[in-house]
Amino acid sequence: MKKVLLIIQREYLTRVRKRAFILMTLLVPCLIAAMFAIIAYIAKQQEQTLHKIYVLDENGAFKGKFHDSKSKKYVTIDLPLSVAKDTVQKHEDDILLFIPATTDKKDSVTVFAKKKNTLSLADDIQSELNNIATGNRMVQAHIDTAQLHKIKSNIVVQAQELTDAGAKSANVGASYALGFAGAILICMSLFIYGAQVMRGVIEEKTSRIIEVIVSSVKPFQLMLGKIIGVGLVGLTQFVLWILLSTIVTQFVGGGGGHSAQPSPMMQFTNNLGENIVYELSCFMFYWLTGYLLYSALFAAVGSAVDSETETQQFMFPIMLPLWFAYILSVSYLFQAPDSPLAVWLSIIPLTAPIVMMVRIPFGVPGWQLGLSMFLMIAGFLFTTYIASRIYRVGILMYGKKPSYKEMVKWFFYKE
């Protein structure tokens, strides 16, 4: 155990002292904050773009009934259609809305513009037209639209979760966002830090340093120390990112801490309420166990090859369960979190880190969560055992391109 701890210490300190690690740890939260600030600025600028919409109404039923907004200004014109088209062509942001005398046909109304309109703008114009047309028909049917608007309700549904302690607020949106963000982070980090383990093994193998190292420690001890050491580096970086991101968003969102308005991070945390501790604990567990499980496989691949170019044939089968779980979670599982497929994928160790994070916001029975966690630990021990059997042989193999058949033989070699 003492040798394993020394290897962990070496792997950890070597990486956290690198300039690249320090720079990335400090820069990533700032870059993320800058990215969101730029997106918000661009969205705001886009909203400030004023589109002048010329309304050529041959019907006359829509005249003077359009409502202006910050991004749209309706101007009624009475010109021939050809002249109106020439007017619109002079400015890129101008639009011509042509309403013919009869609007009974589905595609009778036409919008002319010099450049293609955005979907939101087209939907706004279409919605405005339908509202006016509906109002006109109500008047024709002798329905008092003013009274109709007065009695129109505006009910907002508030979600409440029933617990043994009573009903409490259940902000599903915030919980789901945290769970889904956790699934994305786990998927990305397993690949990034697992690849670091694999790359480190390849570098030591190709430089022949490994021949000196294995004279003092067993290959299993070396592999375990490398996996845990790099994992602690990733964990350190994640914790620092969370802390620094909180500080940056607090400063940016709260105006340097002098504003009465809470920062977006604080608002998000408040919406989560009591769930934040539970979900963050689950995230840390599945990140750690998922990393340990996949890194053992990455270490086995790194020991079997002589360069990174040879890893492609082995990387795809390893990453396929993660990609499968992520794509399925985005497209289907979040809509059916209690389906048999979601339950089984959240229990199987290779897919559990992704699928369970998507299921947790919707409530997971205790026995399913406990079984999944137990199998994650068992899966890590099992994959570590398999990887160590391959690692002990492959780490000393040079100049031979391995195959799956060859790696199976390495597994069954005696000590």
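If you superpose the two forms and keep the largest set of C-alpha atoms that fall within 1.5 Å, you have the rigid core. Being a predicted model, the structure only gives us computed values, none of them experimental. Numbering follows the first chain given and starts at 1. Compared with the form predicted together with its partner chain:
After superposition on the rigid core, the Cα of residue 200 moves by less than 2 Å between these two forms. With a cut-off of 2 Å and the rigid core superposed, residue 74 has a Cα displacement that reaches or exceeds the cut-off between these two forms. Comparing the forms between these two forms, the C-alpha position of residue 35 differs by 2 angstroms or more, with the core used for superposition.
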Second form
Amino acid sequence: MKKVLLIIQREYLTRVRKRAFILMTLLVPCLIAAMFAIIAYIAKQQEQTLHKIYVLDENGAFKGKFHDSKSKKYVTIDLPLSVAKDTVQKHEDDILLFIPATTDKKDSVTVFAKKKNTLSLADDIQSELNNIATGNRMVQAHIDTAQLHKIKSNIVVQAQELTDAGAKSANVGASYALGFAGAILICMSLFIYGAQVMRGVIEEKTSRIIEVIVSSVKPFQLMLGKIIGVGLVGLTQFVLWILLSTIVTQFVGGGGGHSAQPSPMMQFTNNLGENIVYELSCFMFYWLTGYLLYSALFAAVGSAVDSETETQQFMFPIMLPLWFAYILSVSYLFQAPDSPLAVWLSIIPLTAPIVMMVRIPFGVPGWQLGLSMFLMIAGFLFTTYIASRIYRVGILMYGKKPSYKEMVKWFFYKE
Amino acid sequence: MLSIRNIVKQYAGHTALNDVSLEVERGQIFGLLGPNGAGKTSLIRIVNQITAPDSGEVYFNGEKLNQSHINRIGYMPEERGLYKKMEIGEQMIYLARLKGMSRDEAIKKLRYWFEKLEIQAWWNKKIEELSKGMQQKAQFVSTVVHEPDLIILDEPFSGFDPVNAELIKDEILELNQKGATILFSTHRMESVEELCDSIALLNKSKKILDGTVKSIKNSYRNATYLIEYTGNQLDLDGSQPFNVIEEIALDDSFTIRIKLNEGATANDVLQYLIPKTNINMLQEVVPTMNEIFIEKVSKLN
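Requested next: the structure of the form predicted together with its partner chain (the form predicted on its own having been shown above).
Full assembly next; the chain just shown is listed first.
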């Protein structure tokens, strides 16, 4: 056990100290920060542009009834339509609102603008026009508008999920997002860290240090130490990413002045509500067991080959279930989380880590989750057993072109 | 010290070791000889517990070989290598700790060895920045730093340049004098006679010969002598106590290779020759290990 700890320590420290690791760890939060900064910038930009709206009101029914806002300023003009159009054409951000004498007909009111995107204001203008027109008609019909405002209710619908534990509020969007993010993260990290394990094994083989090491420790201990060490590197990276991203987006998203406002990350976790513990622990479980299951296979592949170029024929069958699960999950399964296909794929250990992630936001029956988790544990113990038997022979084999037949033979070798 | 009993090891389709038994005494330098593919490395891997035999047993200091013995053995494989991207000092500490040393102890011992082999200046360098000779020294240090009772070297002199090979040889002899038992494999016979107390000869997965170098050589003495004389060429009349196997005439001397007749001694030869010619040299021809090796192997084939 002490030796496994030593191996874990070496695998961890040599990787964490690498420049590539530090760079990646810093780069991702920077990218996230940049993304938030751009979004914030665009939002601000839109808010700040002041649009002058020239109102050409033919019979003056709307005169003086428009309300100016941060981005809109209404100016009443009295010019022929063609002259007014020319004026607006000279200023990019300006809009001409033409209200003919009769507004009853459809399409009678028109907005003219030079830039297409300023036309998005048309919706705002339309609702304002309608409000004014309604008010006008109410006055005409002798309805007390003040009375009416008092009666008018203001109902906002809130989404409530009905569960056995009683109704609880849940933001479905945040759960979706977590499920998707979980599936993508698991898929990615299985590839990234699995490949790191494989490369580590190949490195030991090609540098020929392997025989020195296995004269001190058992091959299984070495494999285990490497898998755990690399796994911890992955965990460190994730934790750092989340921490740094939270801090960085706090700065960017808060816009400097409004520090009281929670960062986007905090908002996201708040939106998840009470589910967060359940969903995050599921994520951690499937990340961990999925990683253990696949990295053992990657280690076996690494042990069988002499160089990375030879790995391709073995990598394909390992990657296949992952890609399959991933593509199905994001394209179809999230729409049918309780379909038989989704249920089965979330129980089979090879695809479960990804498919289960997109199912979890929609609620998974206890027995399915239990069975899936049990099979995940059984699955990684099984692949680790197979992998370690191939590994112990493979690491000492040089110059033999590996094949599946050969690997089966190795599996049946006695100690 | 090390007792290997009836080891059988089979790989799919072929037998690597077929009922091999060996005894290595404490303090010996033991040579494991044989052509390539004879099973030397397979045997060494079994002693190192890298693989296990199909049948047969290995005893270490009278105990059945187990994991606790790993720290008492130092092993330098034929295929040598270290982590290329790791600093040499740190790597040596790691390897020493895998052999059960504490960090402080490892650093202390490593300092001693690094100074002895004059590589202390390279402590913080990565392996890939070192010269080949430097790497080999480091490899040797990692083999012996934990002061093993048994040092196993697989083809120790292959891959070393002559200067380093000599250096390593001296270090091996010194460690042996301090009490370490050495087991090494080689197919280079000249190093055997120089170093080994005992040998075992493996061929095609079987042990075909073992014993002390002296006794093996004695048993292969076949009463052959080399004689150099000056004067006229000998005219042999048939009463001489030997047969001439080979005769070489040089400008001013002759060399003959003779085989003594049954019961005759070198003294008889001299007595016969002294009245007839001037003898410059008489030397017994003892077969070299190389000749014994070739004779033994070709006889079996």
